[in-house]
Every structure is written in structure tokens, then in C-alpha cells.
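The form predicted alone is given below as one chain in C-alpha cells.
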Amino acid sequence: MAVCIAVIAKENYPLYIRSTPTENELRFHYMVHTSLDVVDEKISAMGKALVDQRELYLGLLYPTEDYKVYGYVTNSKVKFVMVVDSSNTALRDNEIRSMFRKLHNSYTDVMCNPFYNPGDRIQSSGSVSLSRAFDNMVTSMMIQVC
């Protein structure tokens, strides 16, 4: 189960961050921020191979004592970061991939909305129903127990 999900813009500012235990919210923000360096390293190491391939999943970025941080990057260089509780050993790599694909599809739906300005934060409090649908999908990913 994911404890934090973040969508980071091409310019490395957060478009969306959601974490489950709100008392550790600052810790998760820090983990997401520090993972961007690892994402940039992996992207630059792949170089042209990333452009040629359709593999957008970056895999495990780094583990900590309590959590594992995974990454995904889109063709437009938008980054998805997912923090998973490391005690959940039932969560496999292919399940993480499918969670990122769902997240990417939902993000694409938000981007296709004519009322969404690219680069703005994705907020569920507005009148845009797709933002609420994105938020509900993230909530279901965080609640889901594998």
C-alpha cells in the first residue's frame, strides 16, 4: 500500500502530493524531494535509451528503513514518485508498475481536461470533476491492500 504519492512537474515543483499519515507529511515531502536527485541520475544514465524505449518505470529509487521509494517518468518529463511501506512484502514489482500506469492514465485524463491549465497544481477542491476523480483514484491506491 502506498503511503505517499507525488506528481512532480518537469521543472521539479510539485503538482500533487498526497500522504496517508498526516503526522509524517513533512517527512514524506522530504523523501519525495530527495528522490528527485535519484530520478535525474537515472534519466541521465539512460540518456537516449529512455527516448528509444517505451519503458517509463524507473524502479526502486532508494530504500529506507521504513519505506521504499519508487519512480516513474512520462515522455513529457513529469515525474511520479510513490513511497511504499517496506513492511508490505506482498507488493511485487509488477504491481507497482500497474499502479504507476493507473496513475499515468488518470494524470492524462486531467491533462486532457480543457479547464485544466498545464503546470497548475492538481487540486480536488475545485469545480473540476477530473481533479476529484484523480484524487479519488490516488485515495483508492493508498487504501488498497495487496
Given for the second form:
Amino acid sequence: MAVCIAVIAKENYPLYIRSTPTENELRFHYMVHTSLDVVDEKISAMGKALVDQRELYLGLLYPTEDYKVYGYVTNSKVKFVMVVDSSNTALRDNEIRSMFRKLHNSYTDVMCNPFYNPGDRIQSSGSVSLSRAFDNMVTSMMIQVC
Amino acid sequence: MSPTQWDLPVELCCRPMAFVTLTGLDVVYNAVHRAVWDAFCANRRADRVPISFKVLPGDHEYPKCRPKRTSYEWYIPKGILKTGWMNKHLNLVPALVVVFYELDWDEPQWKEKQSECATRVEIVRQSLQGRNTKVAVVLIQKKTPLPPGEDVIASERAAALCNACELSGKSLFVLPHTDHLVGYIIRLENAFYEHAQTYYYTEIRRVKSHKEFLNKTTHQLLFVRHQFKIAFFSELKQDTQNALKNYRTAYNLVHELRAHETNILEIKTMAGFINYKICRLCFQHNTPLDAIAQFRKHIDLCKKKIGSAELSFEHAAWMSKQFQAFGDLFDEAIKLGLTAIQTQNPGFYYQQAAYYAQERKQLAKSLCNHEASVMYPNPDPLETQTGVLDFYGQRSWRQGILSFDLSDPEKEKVGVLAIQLKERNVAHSEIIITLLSNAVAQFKKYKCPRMKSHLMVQMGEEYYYAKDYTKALKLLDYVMCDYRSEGWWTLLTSILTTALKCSYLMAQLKDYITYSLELLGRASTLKDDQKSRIEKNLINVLMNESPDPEPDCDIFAGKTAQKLWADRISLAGSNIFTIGVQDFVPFVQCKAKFHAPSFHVDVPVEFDIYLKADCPHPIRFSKLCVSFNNQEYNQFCVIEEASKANEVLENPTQGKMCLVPGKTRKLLFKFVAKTEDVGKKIEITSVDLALGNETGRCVVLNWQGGGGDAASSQEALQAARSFKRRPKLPDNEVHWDSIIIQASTMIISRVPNISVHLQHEPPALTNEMYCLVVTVQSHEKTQIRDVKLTAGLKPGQDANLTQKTHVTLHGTELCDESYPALLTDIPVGDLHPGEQLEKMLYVRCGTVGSRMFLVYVSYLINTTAEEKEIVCKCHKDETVTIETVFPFDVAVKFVSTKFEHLERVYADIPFLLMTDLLSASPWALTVVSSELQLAPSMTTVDQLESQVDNVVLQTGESASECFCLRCPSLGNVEGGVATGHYIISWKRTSAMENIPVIRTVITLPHVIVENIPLHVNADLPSFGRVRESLPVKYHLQNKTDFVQDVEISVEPSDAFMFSGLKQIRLRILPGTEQEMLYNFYPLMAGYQQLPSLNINLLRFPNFTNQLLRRFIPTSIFVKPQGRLMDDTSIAAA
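Complement to the form predicted alone: the form predicted in complex with its partner chain:
Below is the entire complex, every chain and molecule, led by the chain shown above.
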């Protein structure tokens, strides 16, 4: 259902990025990168709000003709960005929200792994067991067809 | 087809205004008419009514009105909207024709003029035959009209004129040509406006009236046409609400039309027009959300209506235009005050327009790739007789044909071919770039830096496709750093790849090398085979050869590039390129590290340069040089290999000049620092690594400071965070991440090999010449020269201390204020190995407290470092904190002659001054002498000889003196009377003879002096004896200027019998003295109370017995009666 899922570090470099149609990979990279403009703006807008009451889900970042881009930001300013096909009307806000929550949990597991160094890219080529669970979870979110 | 085929027609985009023509005005030759015309059309402000005026001759032919259709039964429309219709109603068919005529009410030839006017009106009516256009007459008059109703002739003649011209009274106006022309004109045009509105109202009614004749099967097109016309007339009538309503209906009707490949373009064109109108009106009504919703609906409905596959680029072009037009409308609304937000601004529409333009380009590329031999068809199927289409959105070769079947497939084919061939000539890239740059401007405004960068990349790529490589490179180069700084390596690699192609095609050497360096580096995500290819090319370029062409380049451009490269080779000139690496991520990394944060000047400075290559194959470098802030060291830190250019690839893995991918290469450098640099920082300002050879081409990579490029700071941070254990490496190899750059070191002086001792007896005593013995002993192997001593108060302490501390080398004389607090650079000569010298130093501290003293010994010594003779300056310093204390405390008190404490003294009556000197020094003190210097107001009673000469005081001991003084009467002095000074001359007992004596001056306290009226003193022996007569004489002195009455009584005592006057009253003259003699006879032994003398002064009731007792003894010691023989012994004593 998602066509691209990305995890972005606090410093705005990509920690993990995966998209389904591999030939269009670059386009999704650009899409995720440009969506950070909106994420930045939203974060700075709610910067004053109480930290513990903050909503992590940022909602729809911006619509394009073909895709919808959603955002989510953790308390440590790690961002999750998800690109969904515009034609996929079955995905509503609630579904997206729960997908992000799953992603966040999975990411937390990666962080808890003592062999993971925070800030390193989550690569499947690195420590195999480290990122496999995360990778599998992302895969499940990408191919699951509604 | 012109490239502007997709542009919306001007008449659609303008704001429709009521059209009014003015006739009978000669604006060329008649000044009055000119003025009238100017008043109508010049400087029309927004508050004037929306009318567009036009001056036409009276006999102008207006477009003919077609005869009214009585039935639509057999009528089949040929299209939706005629191309000329909007223009016709905006600029050709007036709502009102105004006939200007010069006629005053008192015109003598009234009849003739009236009929001429009527003729003119008639001519106008003729040419408007069949139209509902209103006609109005304006009389230009020279005279100011009288108020209505007063001018009888005027009203009569006006009625007559109306009659003659068949005009209603409302259509006749008078324009007096006077001062207030503009005012009259404004009133006139308001009246015209009303007429125009009536006209458009009737037009709307007229169009509506057709509706009932239409049927849904054959007249579908007419429904749309009529609805559009009603809406357009409403706009002309400035009834925008109804216009919007009708456009919306029209829009829905358009989509109800049966669409087929043959008419889809017409439907889309009309839908686009109506959509444009709706969005425009929504923005005008300040309901931007409605506009956006309508536009989205429009796009969703039309997106899939591609039409003929062969002409699908047309759909993309149309879509692009839709987005662009909406973006323009949006932008215009913003300029008029609408606020947009980051996620909803015109930029998105321009961006989407650009995407469709790109799609159009792609489609055109695949659909229009006809062979060059295919000729443009003749006759041109796109030509029409009139040069324009009859209906919007129809094909020129089958205008007005509504059938869905292609009657003439051959003709259709030719037409399609013509369109395709035309499309080939369209400058697509130009369109795309314009749209992208529009979008960039918008995103810049709405805080989307990354979107802006992305669009600029696309612009750059489009310039690349358009073969404008210079502009492409400029744009790509501009945004590269954004992606680099945020670490988006995939995107950076993609941009770099395009940039590399551009620089290849232009044979830009420096750019080509720079991009290659980065594409080979660790930030590049290219596959190894690509990297190998680039590295090979780079080496070729460095050997002054041409690189292989980049893949996927335009063939023609590639050939040009090869020529350019060939020219470059033959071209002599600067072949050395210096590239600063701090702004990008090259494939060689460099880190410099000094072995220590500081080096002594007599040992060589050592540092390592670490190099690591990330390219797929080993690479040799030809030279490495390090630059320092002191450039004299540069010469010592150069590695150069005299290899020929063709050796670059030979023996690649050998020698220290070769970098093996992934391996860290360590290069050690060593040099001896200059002695002048002692205390200075030596800093590596840059590291230059040369690749290639000066005979071929040479690239110098320049690292600022101790290495590091655009990505290394983030990497260092990650490495520092990591607690991963690194795999073991063989000895003498290091992990790249574990190397920390250390680009500077301090040069410090050689370690001194002397000892400095201080010998003294703390604490120091205030003002004494405190002796500090400095012992310097050399432990050096050779003679040391030029030994200098700096000693004294350590600088940087309280400034007051400097004023109160004085240092001298000569202890025999007391130093004063002129002596410094710090003695600098006292030469003490040379010292042989093992020799020792001693220096005495005297310090005088004027205040108590602790002070830090510094003893600093410097010397020169000859030594060698790395077989080089150097003269080192060494120094050693020693600090000591010395406490200064008071040597003694002096207490002073005043007592009466009876040793009773005195609060105040009495004038002319002797008292005692007692001094008490308590030693506070831990060392024994010798009081050499003491001296009492009396103030002039004091006199001494006896000699003022020192009683403590040469007394030695140990700690805690004290020496006291007692002086008998008297203070003459002075009257009442406020604050007491000065007593004088007490001067003590002293020194340490242990001090040497020649050390001067210190005089400490103590100011004695002031004392309050009081006058008393009567002074009594008693003469009596120091003791009495039982049963022996004891004569006592009291002296009563009158100290006043009055005669005093004195009552005296003596009270009996148990211990004494006495003789004398027991009670008496007497007078004492001023200044005289009265004596009273008593003979006491002691009865008891011991310390006995004397019979008390009571004196009562009648004049001074304050004079009490208590005061009296201060002066006279109250008791006496009475010895027991001794044996007789004792008397002689006592007498003998």
C-alpha cells in the first residue's frame, strides 16, 4: 500500500529509504527530500507546545497529482515519511497513523539493539539481524494490498 | 499551429466590460471633441464604471445580425462556441451607441439642426438593424444650462428633438462644454452604464428565450453555448454572481456532451475555458477554496480524456496549460491580497504544469520521430480559408463535422502528420524551464528550500537536454551543496552524474576533474564498474589524453566534445588545477595529526599525514606538501616522486606514493622548530596532494587545515558516538575513523636543568627589610650563559600591593617609594656545570597580607637537535607566598597619677601616659629605642627618657613605658587634644648589624581635656604607722576666675584620730591656693581608709566628692607599731 517509506535522521539525512518500483527510485528520494520542507515547518510551528502532549503524527504533508506524502516525527526528531498512491482511497488517516505507529515501534527496536549505533544508516548489508526485522516490517507495509 | 495554440484567448482572460461606442466626435481636428474623449478614456481609475469606450464614425457598419430563427427544429449546430463570438461582444457589438451633436438650445437655425441630428440617429439605427443596441444623443453645448424647468425653450425643444429622433427623454443628454467637464462626463457615463446594463439584460433574456425550442438529442451543443453566452453577458453586466452560477451550469453541461475521439479536443477546450472563468470568478469573490476545488474537479474529470493516442502530446500540453493558467490566476489573486501557505501555493501548479510539459516532450519525442524524408503535407491541412477556426477546439480539416466516424481517413492521417511534424519544432525545454523557474520563484517565497533545489535540479537537467550545458552546470553546481550538506548521497550522485556529462561535453577540465573526484569518493553511490570507468577517464585526463565519452550522451554533442578534448590536448597553458576540497567529498581523504599537543624546542616536531583513497583502483600521487602558518617549515614537509607520467599506472601497489583503496597510508614528517617560535603555535594551514604530473596535467587537492572535507565532520561525530569494537588490524595500521585531526601544536622552551632555591624566614614584618636568599645551581652538562634573574612581586596581583611592596638588592639602606615592586633581568653572569650562586634580595612590605613573589631565572645554552646546533633559552621560575604581619601591637592608655583609668584628663593636672608594646612577631625583636614626641599642646612633667632601650622581646612578651604629662588649659576643644607620636626603633634580633633600624611611628590618641573649678591635692607620706602622727596637707587651688565659697568637712574615721579643722567655710580668691593642714593619728594597722574630705562648692554644684576622690588618696597603708630597734633599721633603710 505504501510505495515509499523513509526514515530521516534528526540532521535530515536519510537513515533508511525504500520504494517499490525501483526504476523510479530517484523520484521518490526527491519526493521524500522535498517533503522535509513541510516537516521542518510543522515542527517549528509546534515547537512551543508541550513536549509530552505533542502529536507525533504530522498528517498529510503535501499532495501531488499521483501521490500523497505523510509525515511523522518522533520526540528525538527522527522523521518517518510515507508516500502513498493517490488513487489508493482505502487508506484513511487512521490506517496511516497505525502504520506509522508500527514503523515507530520497529524503529525503536532497532535503536534498542546494542549493535546499532544511533545515526548510522539502517542498511540491510550491515548487521544482518539488526535490520532484518525492520526491513521485513517495511516490506509488509509496502506489498500489503488493500 | 503556432506554439501559442494552447494559450487561452485574450478575450477569455480579460475582464469583460460593457462596450459603448461614441460617434460624432472628431477627436483629430476638434479640440472640444478631443477634450471630451480624453475625459472619457484617460486616467480611468478603479472607481469609474467598467465601460470600454470606442470612438467610431457615425456611419460605422456594425456586424450584421443574422435573421432570427423561428424554429430550431432542423437546425444542427456545428460546434460549441464560435471563435469570434467573445470578441464580437467585447469589441464589435456595442451595448449603446452615443451620437454626439453640437447644438445649443438657442440655436437660430434650430429646425435644420434638429433634422440633421435626427438623420444621424437614423443612420446609426440603420447600421444596427436587428440589434437591441440602445442609442443615445448627447448635445454638446457652449452655454451652461439653466436649472431644469426654468428654461422653457429648452424643455420645448428637447421634447421636439426626442420626437424627431424617436428617442425617449432618458436617452437625450446635454453636455455643456464648461469648466466641469470631467464631472459631467462621469455623470454621463453612469447614465450610459445603466443603458448598457439594460441592453445586456435584454440579451440574456433573448438567449434564454431560445432554450424552449431546443431538444436534448440534437441540440446538446447549444445548451452549452447558450449557457456560456448567458454567463458571459452576465459578466458584461458585471453580475458576477449570476455569471459564476451560469458558468458552473455550463461546465456541467460540457461534461454531459457525448465525447468521442473526434470532438474530445473541442470539449476539453471549452471545459478549460469555462473552468478558467469559474476559477477566476471564485478568486475574484475571494473564495479561493472554491477555486481550488473546482480546479481539482476539472483536472480529475479531464485527466483521463486523452483522445487520440497519436496526438497524446496534445493532451499533455493542454493539461500543462490548465495548471499554468490556474497558477497564474492564483498568483494574481495573491498579488491582490490573498495569502497562500507553504502547502498550497501557485508553485505546485507551475510544478505540475512543468511535469505535463515534460510528459508532452516525452510523448512528442516518441510520437514525432519521423524520418527526415517525411515531408510536411501539401496543401497544409491545418490551413483554413479564413486563417482561423470557426469553432474553438476543432480540427481544421474537418470543421463543423459532427459525425463520430471519420469520413475521410486519408485526410485525417495527413492532418495528424501535420500536427506531429509541427510538434517536433516546439521548443519544449524552453517551456519546461519557464514553468520550472516560475515554480522556483514561488517555492522560494513559501519557505520550501528543498523543493526549490529539486526544481533547480530539474531545470539544470532540462538545460542539459536543451544542450545549454553552461546554464545546466551553473544550476546543478548551485544546488549540489544543499544535497551534500544534508547527506543525500543518492541524489547528489545523480546530480553529479549529469554535471559530469555537461563538463565532458564542454570539455571543462577543472569541472570534469572535480566531479570525477567526487563521483569516485565515498559519497558517491555509483556501482564499482562505473567508478572504474570514471577513474580510468580521470587518469587519462591527467596524462593529457581525452577521456572516453560519458554514456547516454547525445551523439552529435559527443562528437563535438571529442573535438574539444582533442583541442585541449594540443593547447598549451596552465595544466595545474588546484581544487579546494573542503566543499565537497573527494575520493582521497586526508588527516594530519601532530604527535603531541606541544613540543620542546630542542626535540624535533613530528606529525603524521594519513591518506586514504576510496576509488576502486590504486592510485599514485606525485607530490605531497604541507603548509604551515610559519612558511619556513614548508620546505621540510614535502614528498615528491620524480616519476614520469606514464608510470602512474605501473607498480601501482608499491612505494609510499601509492594509495591502495581502503588502506590507510601514514606518512611521517619531522622538522626542528625555530627558537623564535618558542611560545607560538605551529599550525598546518593546508595539505596539498598532487595527482598527475606537471608534464601532463596535475590536480592539486588542497585541504584547509589538517584535512577533512564536506562530509568528514558528520563522520567524525558518528565515529565518536560509536562504541562498536573495531576489528583488529595488523600493527602499524590504524582505523581511519579512530584518527583524530590535530592540526596545531605549541612550541615550548627547553626543560631547564637548574635548581632555584629560596631561603627566608617568614612571615615578613611590616616595613622591615625582609631578606630572601635565592640560590641558583646549574645541573647542565655545559656552561650556561647570560643567566638573568627576575624577582619581586608576581605581576597580576592587587594593584595596591605594587604600591606597597618594594624590592632591592641592597639591604643596608631602607628602600622608599621609588623602589620597584619587581626587579627584572638582573644579570648574574655565567655558570659552569655544577656551579652555584647566591643572591640576596630585600623586600619591604608596607601593608599586612599575603603576597606572591616570583623568582624567574633565565639563561642561554647551546645544544643540538637532529644534529643541528641551536641556542636554547631556558627558564625556571619559582613562586613563593609570603605573609606580612605587624611586628608588635602598641596599646596606649591614660591614667591618673593614682593609676586609675581616665576617660578624660583635667587641665593643668598631671596624668600618666602608659604605652604597652606587645610583640606579635614569631621571631625575637630588639627594640633599639623609643621616643615620645609630644604635641605642642602637651607638656611633660619630668624627663622623657626611653625606658625600653635595647630590650629584646620574644613572641608574646611586652615592653611598657610610662610618662607623666600635663595638659594646660585650652578651653573646650572638639574631638580632644592631640597627644603626639610614639616612635619605636626596632629590628629583628637575628638581623645583621648593617641592616637598618626600622622606625615605627604610632600616633597617640587624642584626649579630651576638661577644666575643673577646684583642684585639690594632698601631701601625705607614703605610709603611716600605728600611733604615730601622720601629717596631711591638702592644697585647694581655685582654677576659676571667681572667688569661690568652699565648704569643707572631714568625716571621722574609726581608724584614725585627727586634728585640724573639722568643718569650715572659706573663700578662695581666683588663682590662689588654700592649704589645709591635718594631723592624722592612725589607730589600726593595714590598708585603712582615710577620714574622707568632703568639699562643697556653692557655685559649682556639679563638683562632687566623687570627682574629688580622683585627686586625693582615700586610703593609706598603716604599718603596725614596730619595736624600737626596728626603727633604727628602718631609718637605715
